[in-house]
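Consider the single chain below, provided in structure tokens and representing the form predicted on its own.
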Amino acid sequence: MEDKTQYIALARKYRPQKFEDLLGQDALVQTLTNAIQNNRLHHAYILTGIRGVGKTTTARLIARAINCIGEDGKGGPTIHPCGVCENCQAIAADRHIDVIELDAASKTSVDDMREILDGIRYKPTNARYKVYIIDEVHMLSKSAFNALLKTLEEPPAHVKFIFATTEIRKVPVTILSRCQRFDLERLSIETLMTLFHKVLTAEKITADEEALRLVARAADGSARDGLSMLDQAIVLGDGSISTTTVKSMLGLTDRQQTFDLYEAILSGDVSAALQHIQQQYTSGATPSVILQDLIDITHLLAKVKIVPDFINDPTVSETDRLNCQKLNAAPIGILSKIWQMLIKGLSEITYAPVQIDALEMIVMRIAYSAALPSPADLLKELKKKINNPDA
């Protein structure tokens, strides 16, 4: 019997239980809604996207949707599973005999696949459809894919396949052509923020807005990663989440300090730049994160330079907005040069014996270079002297 006092991770506790809970996947939900309403269910689906974006969760929701029989036991496939009938409850609890979930990472051989396919010819015991959910399907061997191919060509009417993968390019084209493909989108920072607010409200936990934004940025589009980091931040903060706690947890820099460092680099003030680096390093920021933040700021400044309206985008924090306005005078040519040198610095810092020393050398090189005139400026100056030698 399950211990009721056992803590359940946020990513598991708040896993979507209905299609309406799926964040940022409107196209997928609309397609499935139309397919179910028009009785045009495909025999095989393949879900692709980054880790933690909801592929396996979506597969389970599809299995529930096509097998739900309603509270009265007389319902058909529906985009709104009741969650009450025997099929819905059994699938949600991962114990339905007709919904077989497999991990292709541990079942890669052709013998494993044949063992699975042997049961396909038998009709489902309790459900409407026998559903095979194969996670990380790209890890199947070539012979296993070949064994699966024949069944996908002529599947029994009572069988549905749902594949999930993070590496869609590794799945043979012959398999892809027989599946209906859904690309689950990477979640935006704003979408993740909405999720975090919902979860923290339910958990009755307070959090700084900037702290949640930092977690959302670090999650890189993954709901599971974001909630896992949120879990860690709650424990570290002893029930509340502060910006300082999150920065310490993630080894992040202070955003304003990084902008101050960037300003020193642009002005060619090497001494001030090195001082800013030491301050951040002493505060616990890792050299690689400082470098990545400098890259991020370079991209932000360049984008605002080319698309001025982007400065009002909701994903741009107030700190970033004010600093972009302050550093707006930086020419796009200088920003492009800094970008190239920072990207080159990524490989240098990775292989350097002492990362902080490597970061200082990279910043020194960029600061001296940024203060130098660009080739275009030198050419203009040369033309002036040629046209006006007495000046």
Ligand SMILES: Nc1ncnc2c1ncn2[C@@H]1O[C@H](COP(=O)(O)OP(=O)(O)OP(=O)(O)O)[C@@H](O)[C@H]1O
The other form holds:
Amino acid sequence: MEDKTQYIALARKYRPQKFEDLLGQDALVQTLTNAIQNNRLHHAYILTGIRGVGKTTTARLIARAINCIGEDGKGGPTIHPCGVCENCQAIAADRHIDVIELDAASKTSVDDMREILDGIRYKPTNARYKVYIIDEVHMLSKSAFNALLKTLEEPPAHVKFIFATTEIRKVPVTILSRCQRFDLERLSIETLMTLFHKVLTAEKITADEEALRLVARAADGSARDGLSMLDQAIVLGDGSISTTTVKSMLGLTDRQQTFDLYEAILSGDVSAALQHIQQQYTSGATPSVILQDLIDITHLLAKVKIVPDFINDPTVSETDRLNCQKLNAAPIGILSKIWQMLIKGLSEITYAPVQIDALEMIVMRIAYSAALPSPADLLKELKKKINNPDA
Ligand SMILES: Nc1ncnc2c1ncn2[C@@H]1O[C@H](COP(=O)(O)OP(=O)(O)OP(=O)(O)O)[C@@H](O)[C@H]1O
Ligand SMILES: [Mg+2]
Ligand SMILES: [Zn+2]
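To complete the pair, please output the form predicted together with the ligand; the form predicted on its own was given just before.
All chains and molecules follow, beginning with the one already shown.
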């Protein structure tokens, strides 16, 4: 019973219902496809990866894939579950009696585990396999893991386990060695943009390319984080998503201004640099974000210096491309010196009582030293003098 006026979070509304909709996890989908085609399903899978990359989603899709009976009720396991058979529908609606999903974060004790494992010896009621999905499996207590271990050693043929975790290192090796492991990848900026376009088209919402790119960057590989940010941006933007909204929402810097700041630093123009910082700060950028952007730009400039072709990479925005060309003269020695000073500044800024003051100090220090000739240039000068004392 959904209230039409109630807003459903995008991440929930657009949970992939088919493997085709699960973006950026091609290796996993390929391996699963082979396993299903060759009838070589493992009895236990463990899915790992950062938050919001599709672990829970994949677990449910696997449950469907191995239990789908097809529209005519005669089909076998398939990587393209039909979505209409009773198994598919019940699993999608979270009400399949044979698909048991539990959150290890709330059921950590050995008694919880025993209760669950008790049901394992009974054959599935409607499905082909009884599927136990245990989310956040790293949260189980030691004794719960031990109880699970015994069952994992010799599970009945009608049982499949699917574990999901963000912290694979906290899962005992004894468990890991009995599972087939899938590492879900961070979604690239391009993949996130594809996802955003898909969702926004379905929602009939327009957005600036640049705005979406900023969100994709900030999402840091997580589809859920990205979609939650879009939720926010939609509310703030009143039906469309603009770069300005996204920037102020994320406390982001203006990229062009940051490049101007960078140019001032490189040319040793300290007072211009300080002015740029003040402007950014006044329009809402946080000092640590400004610093991180300077770090990011340093990396970009250095990378383009070494791999000139990178400038044409689709993840490089138009602003970045133009400014990189402009600042291309900065020697790699200077860039790596700036990099070191910025990284050092990162810890300084977290301890400083007033962050903006710390940022100014850091930038002053760098601007003064960036304007100095590099040791290599000094050496060249010196050699020239030695060889030609009268010059
Ligand atoms: N690979 C993906 N392709 C498309 N959408 C995705 C993908 N991964 C996640 N999403 C989106 O993010 C939402 C959350 O995904 P899911 O619950 O599977 O993440 P998770 O990896 O289990 O995260 P957590 O570690 O926080 O539990 C989904 O409903 C979907 O909207
Ligand atoms: Mg999850
Ligand atoms: Zn089906």
